[in-house]
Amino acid sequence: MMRPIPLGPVAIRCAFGVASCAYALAGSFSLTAYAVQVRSVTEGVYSSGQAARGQQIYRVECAECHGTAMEGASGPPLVGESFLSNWSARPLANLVDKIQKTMPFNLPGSLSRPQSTDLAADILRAGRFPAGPVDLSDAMLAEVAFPAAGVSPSPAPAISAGTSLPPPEGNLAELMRAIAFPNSNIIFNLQLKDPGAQPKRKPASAPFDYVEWGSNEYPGWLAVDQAAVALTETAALLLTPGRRCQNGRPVPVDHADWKGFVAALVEAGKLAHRASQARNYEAFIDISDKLNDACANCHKVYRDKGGTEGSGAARCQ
């Protein structure tokens, strides 16, 4: 955690100053945004030859992942419903650049500018929005946004009394990769080494990496009880509805087969959990084999259909 530094009186009116005045160009910048994004893609704002030159593109770089048609396979769908209401009202420039810097998946930034946007005109090709007579440019990009959904998403529902959860962020690899993956890894490795035994906390480097000293700030036992709670607490992550898998469907959240097994990852986490309080390394071989069974038989009804990474067209059914 980082320590806050004290602040006098004057500190806090400049800083109070700044922030009032970063504030009001952020809204005014804003506003301008706003006011320049007048076309809709419903306006012809491609041409029917750079969308040939997208579909080209698509073919060689898109099409394993996202099916022939754009319909979906191991990545989400790029027409229809649930795409439109994922990109509702927004500037197309983010969807180029999400092109650009986050696709191919598993070579992301290999894309040019012109080429992720010429994939975006095949996109709207392939979602039946109207060519025009001219290429879309990148000057153009910022000024032209997908039409609103004409569909709310609905509300989540209570997990408890009093308590709900917002709509996800996250697919569920993407949910898996940032919680589930890395802190199973941890309860994992008590099976190699005792967190009892590790050696002191390494001193920063130079130049200081946060990374590196995050990794080091909870060492040992910490890391194991920090690890216990992310498991147990991600329950509700796992239920959240809404949430989507990486190949576009929805997360099975109502199934009974899918409730058992986020319950077996909440029984592992509450014992991994009581057993790191207690300090009890012996505990931990039983409680590694109860986390890789309620891993591994999720795994096996919803993940594994489908082969290895970036082939999961047949997950989440």
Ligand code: HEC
Given for the second form:
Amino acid sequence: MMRPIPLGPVAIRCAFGVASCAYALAGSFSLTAYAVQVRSVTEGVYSSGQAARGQQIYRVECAECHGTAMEGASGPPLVGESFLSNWSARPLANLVDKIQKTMPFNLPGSLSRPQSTDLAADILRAGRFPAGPVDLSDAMLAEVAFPAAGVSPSPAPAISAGTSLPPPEGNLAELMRAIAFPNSNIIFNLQLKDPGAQPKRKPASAPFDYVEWGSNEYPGWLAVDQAAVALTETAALLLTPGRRCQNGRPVPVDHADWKGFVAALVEAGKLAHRASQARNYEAFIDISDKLNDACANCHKVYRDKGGTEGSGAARCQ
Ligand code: HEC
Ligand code: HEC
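Now that the form predicted alone has been shown, please provide the structure of the form predicted in complex with this ligand.
Now the complete complex, all chains and molecules, led by this one.
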């Protein structure tokens, strides 16, 4: 299934000159997008027969998570305002890629290109975009775009006059997996091994691996210091307005108990930072418990309520 990615001259240059390379790619992408996006999904770009084919796949492969009418369940809605603003002005090719490469969430890569295109047609039908005389073809995908949404649902929150933050990029689950999960594991690991007793650096293995190299660069207590900072500072991101949960519901940043759970995480993070700076290994028995409670108490109410982890539809309310 997995194909190795051939490293052509451009890819190799990217690996060693990330900044200039990202700039070059972004430049060429926007030029292409500008040149070819000429039609809107409002112009009858799929056929009703195609949407019906898509609907048959949808019922079997997608409805369980996205709801029978695409209203959202454990997965986000595929119709309505928040969906349209996610896809604002983006070409249909992106939607078909998203479906083909990442869905079904639990079995990605199992759909063919034509099936994914039929599913996109069904999503257009459900969104009340009109059908036309011919099927949406693979060749057309890059040339048809969603309408530009009028208002952004996640405006940059104003912090104080003249200052604003960029709107959130990830959903809450992605944020949890990116920051809370790996960093709390570094702290929980202290129950198993003393960071002061760990070897300072492991010899690099071949072939070179950035992640492996990086994970050895700040070893022992340094890694614990950093994890404590990351956990403490992720609190602000858990309170950022405009973020959504994986199921499409807004993160309940204005609920009093949510704020309380976030405050408990900050407290555990600060204790961990202080103890780590003091290289106080013994303190972490208690801190691991506090941290574990900070995660679990919030999860009990906002994540795991509706059933087992991952069932999802009742999250974040
Ligand atoms: C096991 C649950 C599950 C199944 C089955 C599933 N999805 Fe998803 N889907 C999700 C979750 C969770 C997300 C949000 C995370 C993400 O975007 O990757 C999502 C996101 C999406 C998005 C992006 C929505 C947006 O607003 O950007 C699309 C489109 C989508 N799914 C289509 C499909 C289609 C089509 C199928 C069936 C082939 C399908 N999904 C099956 C759980 C599921
Ligand atoms: C203030 C509440 C809150 C706190 C504190 C919190 N979480 Fe979460 N966490 C959630 C919610 C809600 C979700 C579900 C997000 C979604 O579905 O988009 C979640 C999801 C996750 C996930 C993804 C699991 C999945 O099923 O997708 C992981 C991993 C996770 N949290 C780890 C942690 C860890 C580790 C901590 C403690 C260091 C922590 N969380 C603290 C509310 C919280």
